[in-house]
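Next up: a single chain in structure tokens, the form predicted alone.
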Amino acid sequence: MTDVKATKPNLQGYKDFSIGGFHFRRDEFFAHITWPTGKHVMSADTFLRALQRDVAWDFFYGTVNFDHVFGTVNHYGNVDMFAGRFNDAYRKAELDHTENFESPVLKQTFEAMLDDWTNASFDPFASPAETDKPFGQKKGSNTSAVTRRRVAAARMVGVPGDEKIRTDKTHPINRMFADVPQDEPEVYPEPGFEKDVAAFSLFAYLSRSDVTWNPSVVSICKASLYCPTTEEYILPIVHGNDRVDWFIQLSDEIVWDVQDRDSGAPRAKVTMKAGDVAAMPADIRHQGYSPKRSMLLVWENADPGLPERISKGLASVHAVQF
């Protein structure tokens, strides 16, 4: 582990930081990122919200483009940092910027920078109507909202050892989901099955979500993870898949634009509403727009292999072959 380069505070309040070729700075309403071959400008709302996924998701699956410039790919281990890698017009410039660091190099950094940047009114993880904006002169931090735990099921919610139902006393009913009921499921397991028989009502659990575009995985079986989130507004990144995504629309409705994953040409635009289901191929890029925040259910396939073997054309990039 390497300390983060980061200066004194500028004329705004904020450090600059650098790592590698890349360095970044913000002023009262932009992110500017400088690399050894160009320069780009981002709203410090933008920034701050992609940062925010990429940091709390150990860089994600595949590609988390914090826009159609800036971003990362995670190679479970290490991660490609980039400027235009994915964008035709930087490529052909010859202006676009690539370094690999180790993941918690780079994770160090991005969780200083996400932490100074940061205003104590803001929290990057809550749709736009439940926070504050980010922009201005530093006043203060956020720290308790921008290191939240992402929850993580080891088998399933409810079962003995795993996260609890969220309660009114930790995480009270979303004002979008007051209408949800709040009953749960009754079980009578045998006895000796105490510990491996459970159930738990997966809409009260969502419910009581405290942010947006935020998958938490609330059972495992091998490879296989239920993942379900509550979005609002927009996703804050453009994920590129290195695996096949499906998703299950629980609630309400999202708009999908999909792009080809590597030139970033459309594909489709997907309107997805309750009880819909989709399979987003392992060569797209995806953006969600949820007019009224939903629920939705990502089932990944975690197997650390698969990307290698699509890659290689081992795997199909496609759910399903017709």
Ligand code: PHB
Second form
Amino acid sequence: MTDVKATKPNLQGYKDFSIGGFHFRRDEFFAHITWPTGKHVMSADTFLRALQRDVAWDFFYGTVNFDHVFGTVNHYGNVDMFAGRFNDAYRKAELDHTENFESPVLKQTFEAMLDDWTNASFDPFASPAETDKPFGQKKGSNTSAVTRRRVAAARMVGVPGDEKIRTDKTHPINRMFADVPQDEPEVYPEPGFEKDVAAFSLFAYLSRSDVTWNPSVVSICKASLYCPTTEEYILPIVHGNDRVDWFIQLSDEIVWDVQDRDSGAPRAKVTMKAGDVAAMPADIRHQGYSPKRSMLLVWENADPGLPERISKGLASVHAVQF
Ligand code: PHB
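Let's compare: the form predicted alone is above, so bring in the form predicted together with the named molecule.
Following is the full complex, with the preceding chain placed first.
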């Protein structure tokens, strides 16, 4: 971590970090961010939960808004870090600020900050009902939790090479999914197809997820990625996608707050109940609220040419043109 600019610990025990014109400081409750034209303050809780996902997802698809002011835009190799860029008031006052970094360079600083600012008893991936609070003076660290990466299959979970590895010992059934049946489908492939035909219970698989708002990739077919996840409380980022994003609500309920991607102006509230399917357009930002732990299938099109085709008007921002 030689390239990371960090100070000695402050009075609360946390280091300050800087990269480019941005400076980050944490105290007992807050993350304080400054840049050449302004400053911002966020709850350490919101900041660390968003930072955790930005790091673990390699800056994700499109825009990761930590809140209405601060975030990143992924250009897949390099990344913009911004303040006020997707906020109408900041734009009008010309107070918005963006800097571009090679992705590994920004990631190094983010990883170091996440590790230093996360105390031993806080897990930023966990539901707030299943972890301690992030607040207070620095007390230990939780490196194994903050370096956890999302599970990514190379083909489909269950086929050789991508075995399902969730057991009672490693992944006990979550308290909210105690009623989910655990039986697995029986599969009888024709001789010669044993390595290609497989099946597993996705509900049983998800019932053992120990994290929230962290899609794992369970199947890949060309650019089609099935990324199911279990959700509780609030999606810690406001995601501004650069492509259409499909949601299939597998259980319970999530309310989505949908806004214009660039200005933040409200566009819709979408309540999804078990069985509902939605295609989020590519020109919005969204944040989900899950009152009870729920199962959601996020279906992503990972085609690397999509953002450019959409920005040139060659592909639609909508899944369907009515
Ligand atoms: C999304 O932004 O589309 C998203 C991210 C994480 C989730 C669910 C949805 O867990």
